[in-house]
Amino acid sequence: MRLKSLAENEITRIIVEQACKEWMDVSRTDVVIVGAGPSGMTAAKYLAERGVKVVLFERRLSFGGGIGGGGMLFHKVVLGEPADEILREVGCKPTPVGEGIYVVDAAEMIARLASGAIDAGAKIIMGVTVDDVIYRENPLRIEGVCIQWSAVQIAGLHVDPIFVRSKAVIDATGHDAEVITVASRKVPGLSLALKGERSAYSELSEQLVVERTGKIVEGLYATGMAVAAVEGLPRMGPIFGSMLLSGRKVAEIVEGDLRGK
C-alpha cells in the first residue's frame, strides 16, 4: 500500500489555513481557562458539556500540570471520595486503597481528563502563555486575556501579544496564581493582595480549596491551587481530590453567572 503524502508547501498551507480558522473562532469565546492541570481540565469538561464555548491555554506542550510528577516522581496520585466520581466519568479506574481513598496512575489520569475535556467540546491550545488580562471599568470587570507564544517568552524576544475576549477567565495556573497575580498588580482599582500558599496541611487544605473556589472579581475566577495562593491556604501535595472537585465547582459557578447575564 502506497502512503498518501503531500508536497511540502501543501503541508504548510493546510496547517496555517486550518489553524487560522480556529484562531478566528477562538478570538471571542465564552470562557478562557488558563492551565491544563487537573482543575483546569475538569472545569473545561463540565463547562463544555453544558454548551459553554471554552478555550484552555496551556503554556507547556503537554497536559497535566502537577499530575505527571506524582509524588516525588512516583507515578501514582491519591484522591478521596467523592472526587473518584469525576475520574470514573472520564473512564479512569481508581484503585481503592482504604475507606473512601483511591490511587490512580498519573499517566492515565492525565490522558483521561484531557480526552474528557476535548470530547466534551473544549478547545485546548498548548504552547501559549497568558501574560496579562483585558479589563473594563464602571463596573470593574475582566473581559479576556493577552496571550503570547511560550517560545517567544522563553527566547526573551520583544513581541506584542494578541488578545482573546471572553465573558469569564478562570485561573487554573496552580501554586503561583499567575493570571490573578498579574491582574492584582496591573488592573486599576482591583484591591487584591495575594496571601501566598502556606506549608503542608493536607486534610485542612483539601477542604478549604474547594470551599473557597470561586469569583475573585467580576469575570475572573480561581480554581485549584490558585485558590490556595489567593487565600493563603496550606498546600496538600500529591493528593488530587480537591483539584478535581474545585474544577467542577468553578464550572458550576461560572455557568450560573453566565446564565444570569
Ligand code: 48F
The other form holds:
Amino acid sequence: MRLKSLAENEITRIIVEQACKEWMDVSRTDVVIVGAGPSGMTAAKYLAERGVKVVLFERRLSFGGGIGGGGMLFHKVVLGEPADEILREVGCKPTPVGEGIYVVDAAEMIARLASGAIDAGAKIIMGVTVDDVIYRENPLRIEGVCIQWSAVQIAGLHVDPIFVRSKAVIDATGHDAEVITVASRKVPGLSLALKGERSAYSELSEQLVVERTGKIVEGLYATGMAVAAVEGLPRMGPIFGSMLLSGRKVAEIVEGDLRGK
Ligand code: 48F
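Form predicted alone done; form predicted together with the ligand now:
Next comes the full complex, and the chain you just saw is listed first.
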C-alpha cells in the first residue's frame, strides 16, 4: 500500500484555509462556553443537542479540566445519582460502589464527555484563553468574549485579542470563575462582588452548586465550581455529580432564555 501524502505547502494551505473558514463562522455564535471541564463539556452537549450553535474555548491543549487529576492523582472519579444518567448517555459505564454512588475511570469520563459534546455538534477549540468580555449598555448585558492564544499569554507578549460575539457566555472556568471575575472588575455598573470559595463541605456544596447554577447578569451565566466562587460556597473536592448536573441545568436555562428572546 502506498500512503497518500502531500507537499508541505499543500499541508499549510489546507490547515490555514480550513481553520480560517471555521473562525469566520465562529466569530458570531449563539453561546460561548469558557472551559472544557466537566460542567462546560456537559453544558456544550445539551445545548448543541437542542440545535444551539455552541463554541467552547479551552485554555489548555487538552480537555477534562479537573477530571484527569481524579482525587490526588488517583485515576478514579466518584459521583452520585442522578448524575450517573448523564454519564450513561455519553456511553460511560459507571460502577456502583454504594447506594446511588458510582465510580468511573477519569480517562473514560474525559473522553466520553468530550465525544458527547462534539457528537452533538459543539465546536471545541483548544489553546485559546478568554481574557475579557464584550458588554453593552441599556440594558447592561454581556455580548461575547475577547480571546487570545494561550501561548501568547504564556510568552507574555503584548498582542491584542480578537473577539467572538454571542447571545450568551457561560463561565465554566472552575474555581477562579475567571470570566465573571474579569467582568465584575471591568464592566461598569455590574456591581458584582464574588464571595470566593469556602473550605470543604462536599455534601452541602454539591446541593448548592446545582441549586445556584444560572444567570449572573444578562448574557452571562455560571456553571460548575465557578458557581461556588461567585456564591461563597464550600469546596467539594473530587466528587463530580454536581458538575454534570450543573452543566445540564445551565444548558436548560440558557436555551430557555434564548428561546424567549
Ligand atoms: O476546573 P474545571 O474542571 O471546572 P468545573 O467544570 O469542574 C470542577 C472540578 O473539576 C473539580 C471540583 C468539583 O468536582 O472541585 O475541580 O467547574 O475546568 C475548568 C476548565 O476551564 C479552563 C481550564 O483550563 C479547565 O480546563 N479555563 C480556565 N480559565 C479559562 C479556561 C480561560 N480564561 N479561558 C479558557 N479556558
